[in-house]
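First, one chain by itself in structure tokens, the form predicted on its own.
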Amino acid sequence: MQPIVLITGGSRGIGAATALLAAQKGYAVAVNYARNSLAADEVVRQIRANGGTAITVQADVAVESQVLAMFDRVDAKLGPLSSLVNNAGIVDVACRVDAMAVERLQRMFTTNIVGSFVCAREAVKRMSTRYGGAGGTIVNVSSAAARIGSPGQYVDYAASKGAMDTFTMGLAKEVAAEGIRVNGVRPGIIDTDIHASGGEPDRAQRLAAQVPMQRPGTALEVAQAIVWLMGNESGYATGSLVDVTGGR
């Protein structure tokens, strides 16, 4: 039976690269997006043009009712979920903690953490042998910021990713005997357009000198780690955090 993966934030950057690579590896792909339907449609078009199976699923992961509707659509259109990639996340403009508004913090943690918890909850209900499922995998996309802290820039984002790491390790142990493996990937400085959403479109190139490999990573390089953790090749890995940082 064809494995099925749901990728949140799958319309651009690391999510889109993961969707395209997973399709090449034989997965049917549900490409989630919050607002940019055109970008999601283009990812699906590319997958289908290469003979793959893919659908778009709209949902803001910060809104529980939309997450529930998204999982229902995947169930109806593709079938039983095999893998979840919790990739959807936001960053804000560079800011010190002493200038951060509560609204910013609530938005950051609701999207990056609460959204990931709710998506994982729904995935576990479908995958776990406890509920009659066949098992599966969850890959959480964290960040090297979780261990660096991002002072003077994005301490809130870094803290949300630190929470993602703890969530990954805890959930992995909770469902390990139920056929579900849970792992995390921590990208470093990756050349995607998330930097533009934080007001610094040239950030990846500007910070390249801080990376031991002297270059930013690519979305595909992160996607390769994610798809490896989704598949049987990583069958004894759970609760692991894989850094894809160029040595940073």
Ligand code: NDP
Contents of the next structure:
Amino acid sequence: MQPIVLITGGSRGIGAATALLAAQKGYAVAVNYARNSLAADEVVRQIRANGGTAITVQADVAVESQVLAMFDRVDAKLGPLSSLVNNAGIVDVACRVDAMAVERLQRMFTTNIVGSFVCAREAVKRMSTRYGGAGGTIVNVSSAAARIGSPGQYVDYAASKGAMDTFTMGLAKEVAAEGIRVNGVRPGIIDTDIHASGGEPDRAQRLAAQVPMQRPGTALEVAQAIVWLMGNESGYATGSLVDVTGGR
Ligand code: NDP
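Let's compare: the form predicted on its own is above, so bring in the form predicted in complex with the ligand.
All chains and molecules follow, beginning with the one already shown.
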């Protein structure tokens, strides 16, 4: 049976690279996006052009009703989920903690953490042998920021990723006996649009000299770790946090 993966934030960056690679490996792919339907359509077009199966699914992961509708659509259009990649995530403009507005903090934690919890909750209900499911895998996309802290930039973002790592470790143990493996990937500085959304389009190149390998990573290099954790090749790994950081 063809495995089915839902990738949140699959329209651009690391999520899009993961969608394309997963399709190459034989997965049917649900490409979630929040606003950029053109980018999501393009990922699906590329997958279909190569003979793969893919659909787009719009949902802001920060809005529970939209997440529920997204899972219903995946059930109806593709079938029972085998993998979830909790990849959708946001940064904000550089700001010290003593200047952070509550609205900013709420948006950051609701999107990066509450959204990932709600998606995982819906995935566990479908995958767990406790509910008659066939098992599955969840990959949480965290960040090296979880252990660096991102002072003067976005400590809120870093803290949301620290929470993501604890979430990965706890959920992994909670569902390990129910056929579900849960792992995390912590990318370093990866060349995607996310830096522009934090007001610094050239951030990846600017910080390259701070990376032991002297370059930013590519979305594909992160996708390769995610797809490994999704599949049977990582069959005895759960609760693991895999750094993909060029040594940072
Ligand atoms: P991008 O900004 O390039 O892409 C973000 C993706 O997430 C888009 O597909 C976007 O959809 C989607 N998205 C954003 N907000 C929401 C939301 N509320 N609901 C659903 N989808 C949403 O990001 P990256 O590829 O760089 O980052 C992906 C993940 O990797 C994030 O969790 C990020 O924190 C993490 N990461 C990235 C690093 C980097 O250097 N790039 C480093 C460490 C971690 P749309 O197209 O509709 O806007």
